[in-house]
Amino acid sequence: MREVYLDNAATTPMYPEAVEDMQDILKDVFGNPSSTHSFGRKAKSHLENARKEIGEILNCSSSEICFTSGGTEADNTAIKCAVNHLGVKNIITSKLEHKAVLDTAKLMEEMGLAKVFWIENDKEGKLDYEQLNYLAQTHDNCLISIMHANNEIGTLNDLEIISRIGRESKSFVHSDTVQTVGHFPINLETLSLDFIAAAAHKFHGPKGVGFLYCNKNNKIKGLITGGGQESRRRAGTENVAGIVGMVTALRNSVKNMEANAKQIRKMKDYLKVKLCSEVPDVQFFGDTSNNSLYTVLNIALPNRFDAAILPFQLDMNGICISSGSACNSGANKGSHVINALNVLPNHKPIRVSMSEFNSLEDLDYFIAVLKSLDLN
């Protein structure tokens, strides 16, 4: 049986080079980077070289990079610290955000620390920037928190417009860029952003490690206390091996970004055309144009497919996909993103997310199996 992995928005297979570099660190660089002896200094050197390289890739100062356990911690840190340390009283966000943002913003409101304002979206998940501007201009002490690309439907938000609104309204701006770091160019010198979040396992690095970009003008104390690591923004001994693996993966992703994007866009276009020709009444959720997250295609299948068991049926045939965010699996409430679109009530979502490790043959096999499960 052929095995086809099409759940790269949940996590990606690691680059072999990242695995090798992590193994070298695990074997030979076991010192605590906070220790002052030679073993500690050796680990600290790898840590700071990684921080410097990320800064060069994103065009920011290395001191603005704070290592975390992943995107969820980075999002939490940005929002909670903006409220607790930067005087934010109003959070402007959308109902399409990752749960790391949605639940954290709601918690700030439940605790009476900030009020949350929701931006409207259209049926493709595109946001109302005029409303965003109005809310930011008419409220003081705001944090705008908008993801760069939606992890379920692939709709891209315009960080240039969002950052300009933030700058003109004197609002802080945070963006969950977990799906786009390593896949799209991000220049933090030209974008007026205060925080971005990234996770290594979304660009072929290890799980359990990521980073927060925190603009040097923002003085935060962090969520985790008990040590002076990460310039007192995140206490705890750093995961040096994971950080080194992350930087190797990011370096490879950026080096091959143009070629990978071209290959994956070709596969996404191929999949759309094939599905439309071979699966009657298939549609799509979100923006599927060339100006979207090229790694993700959310397929809206008609009700004759048994959506409740379809992922398991595909899995039995060696195909790994999801019906939405992996963070929501087991919740049994349906996708909050799809629900917020208010479209296609008779269609159910499955998300196909691709990487450069996939091929057109993978997609042909997926379509063949999907057709075999069509009850029409």
Contents of the next structure:
Amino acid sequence: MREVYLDNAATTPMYPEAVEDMQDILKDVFGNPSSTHSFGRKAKSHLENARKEIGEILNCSSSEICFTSGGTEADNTAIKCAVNHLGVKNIITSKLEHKAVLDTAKLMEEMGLAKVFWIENDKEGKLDYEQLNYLAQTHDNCLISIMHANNEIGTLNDLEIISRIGRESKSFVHSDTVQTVGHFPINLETLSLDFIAAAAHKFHGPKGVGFLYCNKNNKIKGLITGGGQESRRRAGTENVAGIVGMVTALRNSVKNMEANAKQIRKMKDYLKVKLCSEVPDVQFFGDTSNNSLYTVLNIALPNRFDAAILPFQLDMNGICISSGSACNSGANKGSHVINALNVLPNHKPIRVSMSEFNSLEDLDYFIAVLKSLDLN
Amino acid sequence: MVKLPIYLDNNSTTPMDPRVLDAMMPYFTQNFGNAASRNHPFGWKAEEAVDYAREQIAQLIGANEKEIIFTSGATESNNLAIKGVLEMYARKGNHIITTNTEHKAVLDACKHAEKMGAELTYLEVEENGILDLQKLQEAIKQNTVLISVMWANNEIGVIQPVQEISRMAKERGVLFHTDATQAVGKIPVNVIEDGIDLMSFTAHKMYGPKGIGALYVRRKNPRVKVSAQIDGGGHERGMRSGTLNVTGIVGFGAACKLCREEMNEESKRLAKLRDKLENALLALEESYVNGSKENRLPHCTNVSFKFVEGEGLMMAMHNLAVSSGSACTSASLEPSYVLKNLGLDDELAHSSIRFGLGRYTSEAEIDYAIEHVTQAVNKLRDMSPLWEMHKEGIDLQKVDWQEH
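And the form predicted in complex with the partner chain, for comparison with the form predicted on its own?
Below: every chain and molecule of the assembly, starting with the one above.
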């Protein structure tokens, strides 16, 4: 049976080069980067070269890159440190954020540390920037936390507008860029952002490693303390192999970014058009235009499909896919993102998320299987 | 011939066991799924691998696999235990008892808690590095929620009386957390028999990968809970969110399995080598072992060489990768606070070296180390006017130094 992996928003297969580079480190470079002897210094040089390269790719200073265990930790660090160390009293965000941001913002409010303001979204998940601007202008000590691209519906937010609103209102700006680092160009020199979060395993790197970009003007003391690593912003022995694997994956992603974007965008359009013509009454959640996250297409299937068992039916046919975020898998309440769109109550979501390792044939196969499950 | 430089800093980190890497490899390549993906085999395979590793890890420490919470390492585990207990048990009290020779991860988390309004007691250890239980007994109060005492010290290897501490904690209804980073995989640890409520440990100190560790959180008698410090998604029973580091976890599991199988043999072999090294170094005049020799990890020793300057010594034996203290604080030139808290003065603390032996340490390497440390110490002393004065019988403590 054919096996087709269409759950790349949950995690991506690693680039072979990233695996090789990691293997070399795991075999030969085992020193603790904080040790002053030659084993430690060798590990440290790999660590700092990785930091430098990420700084170059994102156009920021290498000292602004703080390694973490992943995107969730990076998001937590940004929000909690902004509240605890930078005097943030108001958080402006949206209901469409990843749980790492959503839960953290809510927690800050529950603990009485900050007030949370929710900006409205339209049916495609696009945000009301005027409201954002108004809230930021009329409140002091704000943190704006808006994701770059939504992991479930692929709607893209405009970091230029958000960063301008942040600058003009003197608000801190954090963006969860977990779905876009390595997939979209991000220039931190022209954008005035305070924090962005990334996870290596979303751009064909290893799990368990990511980074936080933290603008050098922001003196944060970190979430995990005790040891002084990462310029006192994140304690703990660094995951050297993971970091090296991450930078190889990022280098590869960026090198082929344009070609990959073109190929995957073409697949997204192909899938959309073909579904529309072959599956009656199919619709889509989120933004499907040219200006969306090209890796994600969220299909809204009509009621005649049995949504509860559809992922399993697809799996029986070798198609690996999910109805939403893996971080919420197992929860029965349905996706908070789809709920917040407040559209198509009789349709259920299936998220197709693609990578450069997919082909049009994969999509043809997916459509054929989907049609075979159609009770129409 | 031995291969240089020789690595004798296994308390700081250990090389990966190739068998661990072999176990990890399939999860870098074909089995790359997200363990939280519920709908397809990539997710299931990843979850299965995580569950299997959880069992291997639980077995090593005598726990139930549901009691293992994965983190990015021991520092995060220590943070989660201390900050998480304080938040979770805020209604019960806000007093924490710890010692002044803990790892920075515990001390800094405690300092942080203190700033947030918690009440802290830092107990002084005895000259041999061991905590006096009487002092602990007296320090426990009505509002004490947590005792955090490390299992074995990272600089001197001294083992604390964890069973007695846990019994005392239990009697008084206080939770007991132990930073067992240096102990797990090296000496027998059993959370049930030893009465542990929370325990931090990490893979890279036991021949596994960096970037993965765990917090043991007891589920029965009593059922312990900690407030998450990283939120969003509710992984790890709501105590630690974030996509699981599947390869790291698989490596951690494999490392634990190997330690469980090989610990007995290995610790005997290393104790023999360590004793050989230690005895040879003690044969030098004016050299001392720091901390208890009776209650100590089998693979390490911390030796002070009087009248020798530590940095100079490290440089003179550049073919030996050793350290003068914790790697986590080695960037600073301050002498080790652990040694100072044993009562050593700055000078002696500065001239102390930690030797940490490991799975790949050979007898030939120890012989080389003995020869070169001996040479280096003798050479530095030959150049030292202080040593000359000492040899002439002048008591340096009584010399009235003139300022120039």
